[in-house]
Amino acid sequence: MLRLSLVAVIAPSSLMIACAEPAAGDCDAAVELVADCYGGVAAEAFAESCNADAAQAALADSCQTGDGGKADAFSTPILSPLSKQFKYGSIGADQLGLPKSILRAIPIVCADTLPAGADPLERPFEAFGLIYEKGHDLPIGFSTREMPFLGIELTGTTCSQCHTATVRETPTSDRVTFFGAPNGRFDVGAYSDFLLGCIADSDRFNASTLDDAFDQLDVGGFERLLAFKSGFIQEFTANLREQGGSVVTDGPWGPGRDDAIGLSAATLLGEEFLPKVPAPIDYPSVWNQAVRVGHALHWDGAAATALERNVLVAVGAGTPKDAVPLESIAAIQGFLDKLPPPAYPFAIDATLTARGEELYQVECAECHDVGGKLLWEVIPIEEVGTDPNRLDAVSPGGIDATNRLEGAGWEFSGFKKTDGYLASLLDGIWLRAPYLHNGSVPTLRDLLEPPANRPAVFFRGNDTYDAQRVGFVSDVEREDGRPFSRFDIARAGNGNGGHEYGTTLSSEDKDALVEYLKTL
């Protein structure tokens, strides 16, 4: 998760109340009210280019500030249809984001270091499983917000960026969307080092290669001035780059995955609450949430509700705990309440289905149907036997420090400490593969079968879709020359065992279940 702030891309490291002549009273009284109405990170910017045509319109701003106070001022309005909001809402990491210019200089300047193939002009974020839009210069999964008074555009992540997906039926099928599904190709750890290897690599990125970059992108006007602040952008990344590395890991996550709790202990909670052992999860599916309302969340189910879940995502991705936009936040959960769970797209046999559902009833129905006595409840490790490495990460002292976090207009204080996994609805189950909550098993077919015959190798980042075995396509080492990534239980976080339901049924049962299940 890029963080940057931007007073570290146009500002001193401290506050300096320097103003062109011949407005330096003016200055003077604009920053104060830019400090009043958007904060000191706001203001230092400010500062630093304050004229008299700036400060006059920052003295003429009528400051927008409601009940949240800060927290509303840097709002942005809610986009329709909230499909777009979904996309491109903001949830406030864009306030201190990283200059647009900047995000798209960056796979000019650092060309030789992207993947194969990428084209550093057209889409290049691509290479990384991010999904463009015609007509978007960036990515699903992007919010740009205007500086005050600057007019620089700001960007940050979004929900979107991880819960979009695409399926191709086959290698040369065109590619289909599917919003609040499991972004199986993004490889936000590989993304990550990209980015943040190109900014700390001063013979790649400087004011000379970034402004050539500009040049290209037809980027002017005071955007044009950020090219002489790479060194305050490489300074502050250094401590990003500190943070993200401390998290443990045993080797890469690998695309559609990340280590949720590592993350935010190092970037929220502070060493001392660091996991000792690697947590890679998989990405969940985010739609149907009306129906989970009042229920637990998280894979664990340490997470009470929707709002506490939601903002601590967006702190975590760099939004400023007192300017949570709690509106647009809102917006956003509006959407996948009501987004519907989307329908298997190929052929589906009825006759075995009619057999799958008798089979479903009795296998599992109990956990995982609506009026099931598990549906919500949290399984004990000891019964469910999954990789225990997510709930062993998570620490009584990380959840009570995680619950003493606040900001404007929130605070939390529902999150638990779990002894288990939750089960949940297998709404649109077919589309979120791999399966449990590391995504250590490929397919739903692979799923029954008892874990020494489960793959202990597969590939991950394929969207082309296996109707048969009911997943991705995991036994497909590259594509047009591009590797996808290899998975090995063996590594820590990454076991495949446990969940040992319908292991037992015969192979014909077992087809006829997963044919079943496709109609979730």
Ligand code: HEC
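By rigid core we mean the largest C-alpha set that fits within 1.5 Å across both forms. Because the structure is predicted, anything quoted here is derived from the model rather than measured. Numbering follows the first chain given and starts at 1. First, how it differs from the form predicted together with the ligand.
Core-superposed comparison between the two forms: the CA of A55 exceeds or equals a 2 Å shift.
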Second form
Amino acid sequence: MLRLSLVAVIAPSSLMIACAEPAAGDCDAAVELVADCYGGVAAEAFAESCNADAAQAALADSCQTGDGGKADAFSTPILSPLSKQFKYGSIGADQLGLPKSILRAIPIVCADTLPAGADPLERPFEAFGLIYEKGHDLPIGFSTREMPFLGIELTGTTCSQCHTATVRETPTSDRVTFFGAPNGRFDVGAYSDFLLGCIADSDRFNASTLDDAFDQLDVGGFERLLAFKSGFIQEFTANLREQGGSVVTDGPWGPGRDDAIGLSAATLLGEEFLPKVPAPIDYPSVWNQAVRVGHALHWDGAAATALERNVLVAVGAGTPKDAVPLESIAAIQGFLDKLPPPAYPFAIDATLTARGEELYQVECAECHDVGGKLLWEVIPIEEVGTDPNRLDAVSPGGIDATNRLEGAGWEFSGFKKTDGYLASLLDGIWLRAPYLHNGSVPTLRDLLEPPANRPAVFFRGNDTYDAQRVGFVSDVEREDGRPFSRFDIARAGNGNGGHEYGTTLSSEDKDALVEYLKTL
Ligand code: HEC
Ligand code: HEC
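Same protein, the form predicted together with the ligand this time rather than the form predicted on its own?
The complete assembly is shown below, putting the previous chain first.
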């Protein structure tokens, strides 16, 4: 059902009153032309909705320029400079994504279900932690693509949505954006619930409300006809809502994390592979990727190569398996390969760091430093002792099913079942809070306490920096009338135990070690 075509959703011809009888012959010729000009995915989608008017429009169109006079409108441009490719470059999900005009209309037609204080017309998705740049009407992390023939822009998710963060020195300071950092404010669960919940609600999302919203947004031309396709869009997304709803949870994930294993099982593998336990996990940092080539990736070290994990994300985000834009994804990866971890932007005490470095060499380097003999090794769960759900969510059968996925130009073989969590570099660790794979420990200083002394309840989603304990401010419950997300270690998958390294040092030594960690 994911492949249900959006061309079929939006082809305007079927709306026209008194249209001519469909002529099968014309459609055959038109589909052939579409295939020739725009490739198989477009042709298949076009065929589903072809009638006499659509065929006529298609046959009157000529191929765009390209090799041999043909071009694939579904080919994916690589944006320049590469930072733009990272922010807005496509991973293919925009081939069958929501039309941009609909995405922008949703906050208007469902304004009353937006988080408190959000403005439906101005940067509405900021309320879910998405980051807008000046002059852009969609946040960082959305790619767009113009549909052949119709000129309607479709949208899709891209990597920077979860992997770009902001930091404020104080609640009133300007926000500074960091590429490659985990977006600790982005609540993908709340965002999807809002979006898909709105579409499913015919009282709010219907031809007449959309028409009004399009007036406010100044949407004209063919796109206006989308209003009358609201029922079709509902059908198109119902399946996604059901899939998301099938992932086992123990309450909302909150910002900065999602249940990536559950979501992959729900969207790609099938119900029999759905994990039985909730396993919400933090978005990791993704800078400095060149150093990681040849080593395991993911919190449990289950992924062997960046290519495989990136394609898995792309098809999970709705990219058709036979139309994964490998070059565009490789360009994003190229950017991340060379992206350095950002330097700590606040004051550092050089005397303390010298002492801290000595402690780090003794207590931590074996697992976390270049040259350490356990760096890039999976540390067995019995040894590291952190929450087991992320590990238990992955079944050998699920791994086999993932390794059987394939599409045009790619196939998987490197995913494997592991028995613990990966010891990885601590590069840019100051910006990776909250800590551990499930984000259960708010600051570095807390991680150095024995588990019983780590906070059992704290608040996530604040980007104000806590330079004292090193992490984000986690004891403030709300800001501007909007609550931060309450994290409770008692919930399934939220355990904050384990990783008892450096926990018996003196308080002064812990402070020195934390000071040194700022420099990594
Ligand atoms: C919806 C949020 C989301 C999007 C979009 C997303 N990621 Fe991630 N990414 C995650 C999460 C969550 C993990 C942790 C997965 C795990 O370990 O189970 C992750 C893991 C990673 C890792 C592994 C890091 C490590 O050190 O183990 C890399 C690299 C990465 N993502 C890059 C990308 C790229 C490139 C894209 C686009 C093709 C992308 N991500 C899109 C959420 C996202
Ligand atoms: C025996 C190996 C080992 C030693 C020694 C070790 N760690 Fe770790 N560390 C790990 C593993 C494995 C993880 C991932 C655990 C998880 O996420 O559940 C981890 C995770 C972390 C994280 C969280 C990373 C993130 O992105 O959230 C930090 C911070 C960290 N370690 C700091 C330290 C410090 C500081 C020391 C020394 C006092 C230390 N570690 C000693 C194995 C080790």
